[in-house]
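Taking the form predicted on its own, here's one chain by itself in structure tokens.
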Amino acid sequence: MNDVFDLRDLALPVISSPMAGGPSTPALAAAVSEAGGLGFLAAGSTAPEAVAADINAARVDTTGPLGVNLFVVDAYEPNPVLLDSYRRSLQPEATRLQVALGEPQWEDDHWQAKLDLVLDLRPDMVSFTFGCPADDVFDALAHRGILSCVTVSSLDEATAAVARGAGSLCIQGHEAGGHRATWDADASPSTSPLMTLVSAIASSVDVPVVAAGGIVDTSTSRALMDRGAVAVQAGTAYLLTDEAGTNATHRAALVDPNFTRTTLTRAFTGRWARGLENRFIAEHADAPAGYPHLHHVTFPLRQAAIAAGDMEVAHLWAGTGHSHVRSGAAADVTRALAP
């Protein structure tokens, strides 16, 4: 067995969140790692071949540690009546944007192929979102010197992940942008503040914990580490950086004074996620649970809205600290977040 990567060895205890769909580029991950933090790549909703290419590309630009995030997509069957009704309600929007809606389907996001990939390429850390893998997965990662991490949003999830063998935890508060990590797809997401969650979980488990959600400055990072976190993880703070792959519509919305609030929604993917409040979210507050089914249904619609610069329909993931986001180099953001 190889020595497992230790988060406490980071020069700067700052981790870039894995942001699927474009923002988390190899250049962003490498820049964060080169600055002394830990850069993450997002494997969710990405073909295995593209994930391998991203890992190799990031390694060209940094000798620092790298992380990769995988989605745990458990078998799930949404209510077919609600799913069909919701799909039909989207047709006028699709007609306006001149696209065909996608077909609802379940798939496991190439789980085994991606797991085999990270075991082969050995990034320093592999995290899991939406659920917790079996104990043999944790054993296999540790055997290769890879630190495992499970994203949790409650004390119950945290204790269950540690009992199964997780090497570390990422505690996600309700302030975080993008998808909530809640394991139960039907459950309402926790509203517990990150500070409260970190205090409760860090004192109850014997593995390193990372704090994520609404982190925008040094003082917040310091307060979270005082409560037991060994590092902080930020995503929204990096969205406007030079190295991020954030699309132009998303970038424009983040600096548009008309977007002042974030909210939780299932309208885009069937899983709760936090984004800038826009017309689409407001008009589809009754969207049913159904991931990845709704993700596939709305994908063409979201892509068309992004291409058209339609900020009222595009998904604009952002955390509660979005008003503090600034453009610039990822290294500067990393240093500004460090306690």
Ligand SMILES: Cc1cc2nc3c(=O)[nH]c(=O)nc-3n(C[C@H](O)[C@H](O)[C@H](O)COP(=O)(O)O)c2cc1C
Given for the second form:
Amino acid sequence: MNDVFDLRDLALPVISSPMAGGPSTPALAAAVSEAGGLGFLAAGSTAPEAVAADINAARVDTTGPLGVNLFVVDAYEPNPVLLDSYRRSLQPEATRLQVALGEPQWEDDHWQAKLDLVLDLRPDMVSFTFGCPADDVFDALAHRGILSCVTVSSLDEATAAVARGAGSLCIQGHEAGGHRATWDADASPSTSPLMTLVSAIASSVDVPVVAAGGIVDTSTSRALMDRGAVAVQAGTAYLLTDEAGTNATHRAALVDPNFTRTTLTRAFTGRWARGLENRFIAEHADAPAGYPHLHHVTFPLRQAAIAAGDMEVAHLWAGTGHSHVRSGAAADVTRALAP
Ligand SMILES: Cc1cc2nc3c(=O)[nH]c(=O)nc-3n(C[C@H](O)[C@H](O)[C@H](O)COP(=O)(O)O)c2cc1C
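Having seen the form predicted on its own, could you give me the form predicted together with the ligand?
Time for the whole complex; same chain goes first.
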């Protein structure tokens, strides 16, 4: 049994969110860790070989702590009638962008291969979103000195994760950019603000808790740590940094004054996620549940929109603090978020 990584040993209690789909590069993770925080890599929706390459690349640039995030994709059968009708409603957009829509399908995001990989390569921390692994997974991680972390968006999820053996929790408030971590794919998204959740959960569990969602300044970090968080985690705040792999369309939208608000939508992936409100979101407010089926259906559409610089159809994940994000070095953002 190895000593498990302890978040309280971080020089700065700041974590960069895992951000799948490009933003979380090895360079970003390494820069955050070198600045005294904890940099995360996103293994979700990424081939296992690419995840291994990312871990090795980050380790070239830092000897600091490193985190890796995995998706827990439970079996799910969406309503076939709603799924088909939604897919047909997307055909005009696909025709306009000259792409074929993807096929709806369920897959487990290479769960076992990625789990084996992190057990082998031993990053300091492994976090999970969209669900909670079985207790033997937590035991295996702890045995290798890896701190496990389950992302939760309610007190019920928090107590269930700790009962199963989670070594820490990442509490996600409704302000957060990107997908909601909610375990129940059919559930309406929780509206609980981060401050309320952290107060309720930190006092009810005996594992370290990290706070995430809408954090863009030091005073918010301080208030969250006063409520019991041992560290804060931010994603949107890093999207415009030099080291982030955020695509040009997403970067342009984040500084475009026409995008004034974020909203929750299922239109892109069949799972609730927060992004800058654009035409695609507005036109598909009734999109059904269906993750990862709809992620596969809309994938070619989103790729084409990103390539064409089409900000009205691309998915532009961002949290409620989006208007405060700034460009520059990730180390500066890390220091600016530290309490
Ligand atoms: C572009 C983007 C991609 C994200 N991808 C992931 C992911 O792969 N895994 C994950 O657990 N969370 C993901 N998230 C959510 C973050 O973990 C975290 O909850 C969120 O960044 C916190 O809110 P903030 O963006 O307002 O700081 C993503 C967030 C963004 C903005």
